[in-house]
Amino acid sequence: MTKVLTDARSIRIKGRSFLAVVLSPDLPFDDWLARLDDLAARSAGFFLGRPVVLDVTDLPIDRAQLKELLGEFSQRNVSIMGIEGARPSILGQGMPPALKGGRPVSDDAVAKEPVIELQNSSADSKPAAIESRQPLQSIIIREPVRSGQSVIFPEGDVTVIGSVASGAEIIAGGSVHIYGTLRGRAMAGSIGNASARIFCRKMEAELLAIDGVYKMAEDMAPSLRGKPVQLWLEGDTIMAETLI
């Protein structure tokens, strides 16, 4: 007799993979964390609903410590999903879980077609026209970015036909091109491509980063500002010039 193994009641389970930020605390962390709030307090709701991955690989820390770590976390609410690289003997009960085997994507990974994530502010928000290019290396957006949007890319270069609002952040996993005016924040290098660049057209941004390295713009040369302009990672160091 055959039966049947699923039912109203059945739970269905899938594996999906999502792009987090992932942050790396070094000692000492009152330090660290005098870093991490002036990055928040200059990029006002870049944590904001946005998944958090802590990596403690190599850091000499006990279990005490990194739970007044995650303690620290809280109060600036920023939402811990994993912890990577911990020693079993550090973690404890009511702490995020353990995370391994996490990896920049691989051109193995990449989808038959890209995948975006478009995040607005408000549900009346109208998401960025977006075409994608084979092979697939890059996106192009064909409309200006608002505030409250994100574009993520982790597979290659984003370019913007348009402006990127104050509030709104693309993320790419290659270069960043913005043939407008950058306003929000622009992370180039995502997942670990230190010869991403970071191109646009008028720079008024608040914030950009290259393969983790980020900067403020009131950081950059006041000569830069309103210019067209191009970034590119030296060591540990976001470099720019002009364009003209």
The other form holds:
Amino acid sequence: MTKVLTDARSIRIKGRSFLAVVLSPDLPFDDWLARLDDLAARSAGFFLGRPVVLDVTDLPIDRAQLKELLGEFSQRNVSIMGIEGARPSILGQGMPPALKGGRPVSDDAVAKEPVIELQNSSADSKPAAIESRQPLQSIIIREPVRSGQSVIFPEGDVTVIGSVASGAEIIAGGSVHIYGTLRGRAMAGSIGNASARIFCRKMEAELLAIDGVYKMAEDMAPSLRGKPVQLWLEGDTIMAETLI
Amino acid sequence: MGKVIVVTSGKGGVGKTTSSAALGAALAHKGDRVVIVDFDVGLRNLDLVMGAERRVVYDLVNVIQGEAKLSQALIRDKRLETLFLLPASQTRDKDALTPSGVETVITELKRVFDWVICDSPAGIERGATLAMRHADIAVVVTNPEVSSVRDSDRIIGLLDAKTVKAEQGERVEKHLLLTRYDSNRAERGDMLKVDDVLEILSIPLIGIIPESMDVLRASNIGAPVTLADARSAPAMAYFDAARRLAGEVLPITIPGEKRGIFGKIFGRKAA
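The structure above corresponds to the form predicted on its own; please provide the structure of the form predicted in complex with the partner chain.
Now the complete complex, all chains and molecules, led by this one.
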């Protein structure tokens, strides 16, 4: 590796690592795709322009089923850049290449992914280096979020100055702060950020989620109702305590 | 140039048509020129409540499709000469309404009338969105119960997104009209409290209309409640609401409560 080639005309081959989102479907695919559609509907553009790797390790499927699944993805504009864990026998012509040696990354790194994506979509199309750290972004909403409205901000924190109505939802890549009553849904760390939290001045939520871990209204301790509350994740459990 | 008011709610059966007729008649009673437009194409009711069902020849859809002139479709009220009705078609459906047709009709009405009141159909589809599209002011009719409040909340969101004013970066002026308020049930705690509704919807209150047999009786004789019995409790509440719509500042009465409460309610301002 350290040998330096002196001929300027030689072809240089370099290695570079990129961060990709990995999808691991389970059987039956119809149910899984329905859940995927649900996720995509709730966070529009989540898969847009994002490199996605399909993990089919241990899935008892044949070539036709895999082909059909790839077709379903392309219908949804999800571009699969590679397939992981596939037996060579089920890979065929025109399919994305097999990938090996993927390493899981910290949730933190995935959370920063959209920042990079933002850079790419900006005017200068220089490929963004993973190392360049952008300040975490946040948005502030200065009015009540009404029933039927969704605020989706995978890039960072969402702050609402006002209430979130029953039937409204906030989906943030980072933390969710509600300076009012939270009656609707709040999802923090929506693209994989276990350190995200949810804060609200008055807890009446229908549903809460942090990093994909859900909690329904009826699972919540009655003592939290109507109180100022913060929620965070410990392992796979959502923890909650009243503020002050 | 007249003002366009949409009377809307999301949920059905909360009192949009009754309120449109009663507010329209109350505004016309002061001498303002008022037209009430029924947007509930296919399920028209306003003509019945106004007692004009036998006088409908042409309707909103005829005007939009160029089959009749606006002046031919307008029906003048027999009791108030400044009150007019533009009925909906009963034989068509909401698809007969076109955005450009509605815009033309509303623009023309605004030129002639002081108030154009659009009686919205229930729901959030075409009929309702077209009814609210050109509104300057929205009267959000809500019953003190959870489903009505949530639907109203949804409608308020749409008023901030799908109206011409919203698209131009302005805001539709929004007012809450709480209807079918039953003081006995409120006392027993069977209904949402006025404060709770205001806290959830956070728009200013324009009036509380008590649940009353007078409203049903007025509908049955084909008269807006403000004309049928101007001294009844609901009529007086509607008259006050109409004065607030016109810009007057009046204390709000919660029906069935004593006068001592006035001071508390007066000056209440929702964010």
